[in-house]
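Shown next as structure tokens: one chain only, the form predicted alone.
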Amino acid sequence: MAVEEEAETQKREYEHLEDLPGVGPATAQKMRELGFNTVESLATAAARELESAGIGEKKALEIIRAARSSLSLSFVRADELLKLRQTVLRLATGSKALDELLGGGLETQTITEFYGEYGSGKSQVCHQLCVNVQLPPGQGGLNGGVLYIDTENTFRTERIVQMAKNLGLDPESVAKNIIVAEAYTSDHQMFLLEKSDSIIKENNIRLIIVDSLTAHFRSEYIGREMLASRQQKLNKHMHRLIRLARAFNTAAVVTNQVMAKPDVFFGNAVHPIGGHVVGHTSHTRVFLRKSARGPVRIARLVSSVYLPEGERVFKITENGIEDIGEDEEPTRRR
């Protein structure tokens, strides 16, 4: 009980850096721009990143365990993680077998990665969720805005007008709520994440896509030689984004490419980009594959943390993801 008590009394609120014991003006805009505009980003910081600032690691690890306390991050039972993660939400895609598939659609605090071929419908669930983000919880959505990192000029207006009138709403209310920022190289990628989070925070950011994650890496970093450097840059890139997830509460989304296994002659012969690194840090993978029925398109859950394999089906219309017809359901691999 006195610990419990002592870790009460140590919890305080804190709005903005400068409330922060020994966090002065100076000291707040050097962190502000390593990337720490919240209390919440900066509750999940290592005291080493705080280094570029001036910061002495014994003062970083003060500063960082004043931002926990203002969040309640400490050691908890089982009992108690259950109740926290009543916390967790989750966002429909559209598609109530899809939903199913990841145990009611995908949740919040945690990354959902779709990978697949080109034309496989990545970005197309991408726009969706953009949308039904903004539905209440009682229509499967969050209620919130989405921050969408578009590195391959994939993003459409056009697209998301179509799907918010399907749903009903107003096409350019839904527009308002989504904020895309274009990314042209890797590292521009990473820096807008970095910069990310005060514009969650002041926007009600409920999602975070990005949308495709590896396509700079693959095309900058070229060669056995730069395997390493590529792999250490998107390792830094997917836990910053786990960060920003855990800490406002929101459902992070990743697209990523795939590249042909030649020496492959029995199974699946693509394989994700990214290799372990994404695979250890996206929670939820799933792979999306064209069917021989046009719209209709499978999905394969291929990893989670608690979710067993399995297989839907769904189409992609010009209303969005939508279920298909016992006619149109195609056979599916057992």
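Bear in mind that the values here come from a model prediction, so they are computed numbers and not experimental data. Numbering follows the first chain given and starts at 1. Here, rigid core means the biggest group of C-alpha atoms that superpose within 1.5 Å across both forms. What changes on going to the form predicted in complex with ligand GTP:
Fitting the two forms on the rigid core leaves the C-alpha of residue 18 displaced by at least 2 angstroms between these two forms.
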The other form holds:
Amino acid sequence: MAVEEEAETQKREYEHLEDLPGVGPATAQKMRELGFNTVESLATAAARELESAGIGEKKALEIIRAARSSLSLSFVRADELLKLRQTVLRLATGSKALDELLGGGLETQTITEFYGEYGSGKSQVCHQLCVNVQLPPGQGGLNGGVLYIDTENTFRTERIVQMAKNLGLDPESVAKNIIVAEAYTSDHQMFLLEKSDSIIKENNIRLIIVDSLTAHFRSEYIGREMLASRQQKLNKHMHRLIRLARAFNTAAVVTNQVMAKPDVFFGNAVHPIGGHVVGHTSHTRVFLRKSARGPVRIARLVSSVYLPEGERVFKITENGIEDIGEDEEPTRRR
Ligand code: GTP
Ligand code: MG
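Let's compare: the form predicted alone is above, so bring in the form predicted in complex with ligand GTP.
Starting with the chain above, the whole complex follows.
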């Protein structure tokens, strides 16, 4: 009984048919002959269909159930969705104003995207979150570690040390709780995320960062004819991230550069890379830009499922991400 319960709660991801419990090469072969080549397709199968390949009803039901649990949350009932929402936690950014913009901090189980031009503060926000997530929930953290996929070699432990000291934390133990994985190509980046579930579990990871989500894709997939495959890969990558965030109740952050695009009404406007694919899977998109005052940054909530759009300012200092002082209100236009 206890074992059964554990099996219920322990959601696993199965990559191949043969990974499913009770499925050997022969059973897998039978299922393939029926057109079930993937765990995903099996999750939507009816036991009856498998029976026609000579798989007993009980076993068929077990296989389908395992396949569904592997997809974890792709198919959920509305009441289950509500239950899931109630387990959403919040991660503080270091700036109360920015937290307020986000409805109380970054949410777990969803992807938050920070986009903006060079030097707008995307990586700095990521660094600050790496430290904050280690705080207890009462102080805006999630009592957990970080998986930081660094694609541009911009992660700096020195910066973490500064920020940790500012919060009165032991810099060495803070640094120990951050697992940095450098991604050399977009394929490598995808591979790292695909192989990360055991790392996340074993290290109590509560924040997954991909900084930058799009840089490799942008430099490797050039030209119109490669656009479709780039978008397909990005889509897959983002879905992998959202599934991990849901399965482990972690916060997930991606950063994104912008490109200038002629706009009919506003002249040259900037748009995040990745278009609809990234937009539809990032539940919260925050546009960061510099202000006329050096350390001050303007954050605009561009899209969120349920929060109103709005703007707030914060600053980047020696200490990290902070609220601005009363006398530091920036000139909004740059
Ligand atoms: P790209 O990755 O190049 O697209 O930019 P980004 O948006 O990631 O920019 P990033 O977060 O790296 O911001 C860099 C800016 O943060 C610098 O230009 C500084 O203004 C500020 N900054 C970074 N480190 C420090 C620091 O130690 N002290 C202070 N005061 N500011 C810092
Ligand atoms: Mg950066």
